[in-house]
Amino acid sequence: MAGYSFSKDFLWGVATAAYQVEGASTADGRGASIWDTFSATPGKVREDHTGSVSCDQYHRYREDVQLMKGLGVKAYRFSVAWPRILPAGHGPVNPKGLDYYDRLTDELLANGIQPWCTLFHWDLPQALQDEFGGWADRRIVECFGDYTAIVAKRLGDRVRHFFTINEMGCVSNQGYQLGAHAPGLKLPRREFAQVNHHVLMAHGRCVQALRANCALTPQVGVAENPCVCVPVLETPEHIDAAQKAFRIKNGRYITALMEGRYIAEFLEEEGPDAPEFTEADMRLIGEPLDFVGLNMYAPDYIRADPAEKNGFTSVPLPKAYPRMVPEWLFVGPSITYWGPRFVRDLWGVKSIYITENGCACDDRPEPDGEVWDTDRVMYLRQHFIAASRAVQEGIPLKGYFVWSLMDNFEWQKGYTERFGLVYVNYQTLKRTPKLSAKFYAETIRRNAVV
């Protein structure tokens, strides 16, 4: 392959999440989610924004599929809203909710776009939070399995690729320990550890339910946002230290599910606050996967440090280190090389996808109506270059989903941060492709970095 190019079957896609784009929060029998409750609570979301309308993709999905077709993407990663399917979290099914995802799936396929379905992207039915505390109770595992089976039976004759849970750490840490996300709780450390354990178990139960209920043999994976450790210099000692750090720092999440166990370093660090678990729990958590999806945004630079117990130290970022609009989004393009490399080297994974990567920028339409987001183009170009390096070195990176197709509800930041390739006017809901959309379309057309 010449230049910054990709394998001929490389999968280019875009991603969204149900609560962030669908709107229609009370339409056609949809139940309330914890994000409906959280965002409606004054002070929880910036400027008290909610996802009740958002981009209204529920009613405008055909228009959005045409936007994707115009980009030339081959896949769309979307999530199913659990409360749209089961308003009470379990019990009676809402047929109109399933009908919507039928229509979306068929529209994508009719336009040559593969549907990649995420079962859970944070919008837990409020009814389950009220009934038994949501993810804090072990009953959530079977509820999630039952919900998955319903979706699998309906979509599994056309959808071939499924993600279980998006970003387990954000589900548990942000929602149940830090209180920054719905349901906004700040549980003691030991209770939080059990929440996280239930999320991991639900992931495993979801894998089982998909394989038992899809008409087509499904390809099942996870979309996880690991701490992406990057060697501070590409020398053997720093590379080895960064790989070791990747495994240990992600001991609570991706390491646990890839190895089917909590590693000794994690249990030692947690001490009396470690989760309670059984061997059967860990077998469930370690259900084999067909691929691994990585949501990657910012680096954690690692250097070898023999003085440290585990042989590595994080290198603090200097004050002038570049970042995008979000205060946490430091620019580190090499993550799209090192993340896939370490996942392959540590666990022998044969199919890896970048399932989220992108950035928020201060996007503003000019008088001519165009959005000249050269900063996002710069950001994506550098990440694509690093991804091309991974592909050309034989790392099994099979595809790349840019976050996001369009501006949307950015969780606790509301509509104040724009991650989209397409600009959304939230008053009129008009969609306008930005310069970055044109850049991405040309990259896809060439199958090489523009």
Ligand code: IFM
Contents of the next structure:
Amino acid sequence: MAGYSFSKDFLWGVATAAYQVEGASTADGRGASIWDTFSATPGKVREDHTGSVSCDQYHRYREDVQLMKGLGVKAYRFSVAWPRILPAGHGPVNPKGLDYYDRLTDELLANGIQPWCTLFHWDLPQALQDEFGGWADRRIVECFGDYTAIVAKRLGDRVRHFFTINEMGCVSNQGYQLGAHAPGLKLPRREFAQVNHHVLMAHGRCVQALRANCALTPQVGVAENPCVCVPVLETPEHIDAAQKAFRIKNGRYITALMEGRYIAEFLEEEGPDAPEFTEADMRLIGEPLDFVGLNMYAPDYIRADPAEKNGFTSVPLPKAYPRMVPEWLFVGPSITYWGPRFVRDLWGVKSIYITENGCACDDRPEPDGEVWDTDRVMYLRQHFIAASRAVQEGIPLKGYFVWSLMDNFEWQKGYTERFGLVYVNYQTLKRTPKLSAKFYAETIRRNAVV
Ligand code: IFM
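What would you give as the form predicted together with the ligand, now that the form predicted alone is on the page?
First the chain shown before, then all remaining chains and molecules of the complex.
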């Protein structure tokens, strides 16, 4: 391969999540989710925006599939809204909810786009939060398994690729410890540890339910956003330190999944706040996966530090370090190289995807109607170059899903942060591909960075 190119069968895709794009929050028997409740609570989301209409993909999915086709993507990563399928979280199934994902799947396949389905991207049925505290109670694990089985039975004859839970740490940390996401709780660290443990267990239960209920043999993975440790310099001592840091800093999350245990460094660090667990729990958590998906956004620069117990230190970012619109989105393109590399080197993973990468920019249409998001093009181009390096070095990076197909409901930021390749006018719901959409389409067409 010459230049910044990719393997022949590299899978280019785009990603979204149900609550962020679907809207139609009361249509066809959908139950309420914790995000409906949270966003309806004044002061929780910027400008009190809610996902009740959003991009209305529920009704406009055909148009959105045509947008994808225009980009030339080969795969669409979407999520299923649990409260559309089971309005009360468990019990009676809502057939119209399942019908929607049938229609979406069929439309994608008819247009040559592979459906990649996420079971949970944060829209927990409110009923489960009310009934037993949602992820804080161990009963959630079986409920999630049962819900997964229903979706698997319905879609598993056409969908081959499934993700269990999107960004497990965000579910527990943002939702139950920091209170920034639904359900907005600030539990003590010890209780948060248990919430997180239930999320990990539910992931394992989901893997089992998919394997037991899909008609086609499913490929099952996770979409995790690990803290991406990047060596400050590419020298052996800093690379070793960064790899070690990657494993230890993610001890509560991806390391636990990949190794089926909480590593000693994590347990020691947490002390009395460590989760309670049994060996059976850890076996469930460690269910083997077919691939690993990485949601990659910002870097954590690491240097070797012999004075530190674990041999590494995070290097603080200088004051003027570049970032995109979100206050957390510092630019560090080499994450799309180092993330896959460490996942391969630490755990021998043979199939890795970037399942999210993108940025929010201050996009506005010019008088000619065009959105000239040169900043997003710069950002994506640099990440693609790093991904191409991974591919060319033989790291098994097999695909890349840009976040996101279109502007959408950005959680507590509402509609104020735009991550899309396609601009959405929230008054008219008109979709307009930005410059970055054209850049992406051309990259896909050439299978090389433009
Ligand atoms: O919009 C989110 C997505 O739901 C999860 N990953 C990060 C994105 C940007 O913040």
